[in-house]
Amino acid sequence: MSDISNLPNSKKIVLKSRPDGDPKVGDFDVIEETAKAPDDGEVLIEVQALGVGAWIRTTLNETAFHGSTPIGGTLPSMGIGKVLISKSDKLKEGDIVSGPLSAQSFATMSGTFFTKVVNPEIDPFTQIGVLGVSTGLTAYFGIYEVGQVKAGDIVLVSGAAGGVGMIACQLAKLKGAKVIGIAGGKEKCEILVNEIGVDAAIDYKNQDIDEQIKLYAKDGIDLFFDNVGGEILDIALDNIRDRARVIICGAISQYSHHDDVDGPSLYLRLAEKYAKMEGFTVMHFKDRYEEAYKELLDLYNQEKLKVPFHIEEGIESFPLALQKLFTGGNTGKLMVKI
C-alpha cells in the first residue's frame, strides 16, 4: 500500500481504567479509527505479532520506570510488523521491522522507532519470543554478563515457564550448569524437565520451594535469576551459598501494588555469604543488541534454543492477555497475532 487515499481501519486497545491490583479485562477499550498518514520521516505498519510483556503493568500506574500510560492512551507493546507505507529514508516499503508498535493494529510513528529485521524470513513470533529485546536478549544479557553463569554453577530460576526464564534456563544449560526452574502447575514443570532440559522444576503452587531447593541443591545455589520477585526471593535467598550472585531480573509479584512493595526481608544473606545481588534491564546493554542478535540466531538455527509460544488471536484479545499474564494461564512466551 502507497495510497494514503485509502487509509485502513485500525483498532488500538486503550487504558479505560487505572488497575485495581492485577490488570482485569474491564480495565480496557477497543477504539477503532482510520489510521494517520504518515507525515516526513514516519512510517506506516501493519501489525503482524506483539509480545505480552510483564513490564506492561507498570505502565499502568500513575508514575512508572517505563513512563506512564494516560487514561485514554494506547497500551505499549514491543512487536513485529510490515511497512505500508515510508517517508522515512531509514526504511522502505515492504520492510519487515521491530520496535514499540504498541497494542494496535496499525501503527504510524517516526522510523527511527524501528529496526529493520535482518532475517526477514523467520516467523514473527520466533522474532519477539526468542530473538526479541524483552525476552531473548534479556536472558542472554542477565544470565551472560550479569550473573557470569559458568560450568559447574548450580542455577535457579524463577518464573521458568515464561518466555524470558525458558531462554535464561537453556543458555545455562548450554554453559554447563545445573538448572532448576520454578513455575506454576504441573503441566509447566513438566514441559521445563521434558522440553526444554532443566534438570529440576519446582511447582511452587503445591510444592513447598524451601524443601524442594534443599532436595534438588542441598550445598546451596550459585545464581539465582529472579523474575517474580517477593516470596520467592526471600526463600532463595536463604538458599545461596558463598559467593553466590542473585540477579533481579523481574518481579511480576509486586508490579501489581507498586505504592505497597514486599521486598527482601532476608538480605542480610548476602553478607553472610559475601555474595551480591545485583539488578539490570536490557537497556543498559543496548550498544550490543547485534552480539546477542546473532549468538542467539545462531543457537536457534542449531536447534539448542526453543520455547513454546502461547497466542490469542486479534487485537481484541489484547486485554484477555494481559489478564493471563498474572494469572498463570499461559506457557511460554504470550503473544497476540494480530
Ligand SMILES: NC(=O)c1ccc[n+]([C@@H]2O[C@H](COP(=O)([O-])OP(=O)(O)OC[C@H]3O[C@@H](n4cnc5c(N)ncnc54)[C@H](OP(=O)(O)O)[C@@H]3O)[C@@H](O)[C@H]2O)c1
Contents of the next structure:
Amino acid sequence: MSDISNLPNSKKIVLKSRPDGDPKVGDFDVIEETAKAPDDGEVLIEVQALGVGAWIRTTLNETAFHGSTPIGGTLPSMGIGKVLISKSDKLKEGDIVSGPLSAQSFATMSGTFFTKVVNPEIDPFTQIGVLGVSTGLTAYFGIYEVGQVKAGDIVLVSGAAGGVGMIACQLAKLKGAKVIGIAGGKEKCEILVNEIGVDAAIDYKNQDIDEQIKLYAKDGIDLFFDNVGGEILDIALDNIRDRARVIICGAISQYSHHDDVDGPSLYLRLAEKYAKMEGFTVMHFKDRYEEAYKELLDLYNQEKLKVPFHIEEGIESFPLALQKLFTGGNTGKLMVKI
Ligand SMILES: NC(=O)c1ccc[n+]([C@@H]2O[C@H](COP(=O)([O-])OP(=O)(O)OC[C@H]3O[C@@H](n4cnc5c(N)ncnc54)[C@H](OP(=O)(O)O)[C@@H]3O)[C@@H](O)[C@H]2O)c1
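Switch from the form predicted on its own to the form predicted in complex with the named molecule and give that structure.
Below, the chain from earlier opens the complete complex, with every other chain and molecule after it.
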C-alpha cells in the first residue's frame, strides 16, 4: 500500500482520567480516526500485536520514569507491525518492525523509532514474548548479568507465572539452579511445576509464603528475582542466606501507588548476610540486545524455552487487558492481537 489518498481508519486507546489505584477499563477511551499520512522520515505501520506490560501503569501518573501519558494521550506499548508506507530511508514497505507503536491499530511515526525484525518468519507473539525486550531480554539480563546465577543456587522468583517471571525461572533452571516460583493461585502453580519445570511453586494467595520458602529452602535462598515488591520482598529478605543477591526487576504491587511505595523494612538482612540488592532496567543493557536475542532465539529453536501467551483480541480489548495484568488475569505474556 503506498496510496496516501486511501488511508485506513485507525483506532487508538487514550487516557480519559488518571487511575485511582489499579487501572480500570473506565479510565480509557477508544477513539477512531483516519491514520495520518507519513511525512518525510516517517512510516505508516499496520500494528499486528502489542505487549501489555506493567510499566504502562507507571506512565499514567503525572510524573513517571518512563514518561507521563497526558490526558487524551495514546497509551504507550511496545509491539510488532508491518510497514505499509515508508518515507524513511531506514525502512521499506513490507518490513516487519518492532518498537514503541503505542496502543493503536495503525501508527505513523519516525522510522528511527523502529528496528527491523531479524526473523520476520517468527510470529509476532513469540517476538514480543520469548524474544521481546521487555520480556525475554529483561529476564535474560536480570538472571544472567545482574543475578549472576550459577549451578546449585536456590533461586526464588516472584510474579513467576507472568511473562518475565516464566522466562526468568527457565533461564535459572538452564544454569542448574533450583527454582522456586511464587504466583497467585493453584492453577498457576501447577503450570509452573508441570509445564515450566520449576522445582516448587508457592501460591501466595492461599499459602503462607514464609513457611513455604522454609520448606523448600531450609538454609535460605541465594537469589531473589523480584517482580512484585511490597510484602513479598520483605518475606524474601527474611530468607536470604550469606552472599545472596536480591534483584529488583519490578514491583507490580507498588505501581498503582507509586508516590507512596511500601519499602522493605527488613533491609538490614542485607548487612547481616553480606548480601546485596540491585535493581536494573533492560535499557541499561541496550548495547547488548543483539547478543541476548541470539541466545534466546537459539534456546527457543532448541525448544528449551517457552512462554505461554495470553492473547486478547482487538485493540478495543487493550484497557481490559491492562486491568487483567493488575488482577493476575494472565498466565504468561499478556498481549493484544490487533
Ligand atoms: N526491569 C525491567 O527492565 C523490566 C522490564 C519489563 C518488565 N519488568 C517488570 O517485570 C514484572 C513483570 O512484568 P510482566 O509485564 O511480565 O507482567 P506479568 O508478570 O506477565 O503480569 C503481571 C503479574 O503480576 C502479578 N501481580 C499483579 N499484581 C500483583 C500484586 N499486587 N501482588 C503480587 N502479584 C501481582 C499477577 O500474577 P499473580 O496471579 O501471580 O498475582 C500478574 O499476572 C513487572 O514488575 C514489570 O514492571 C521490568
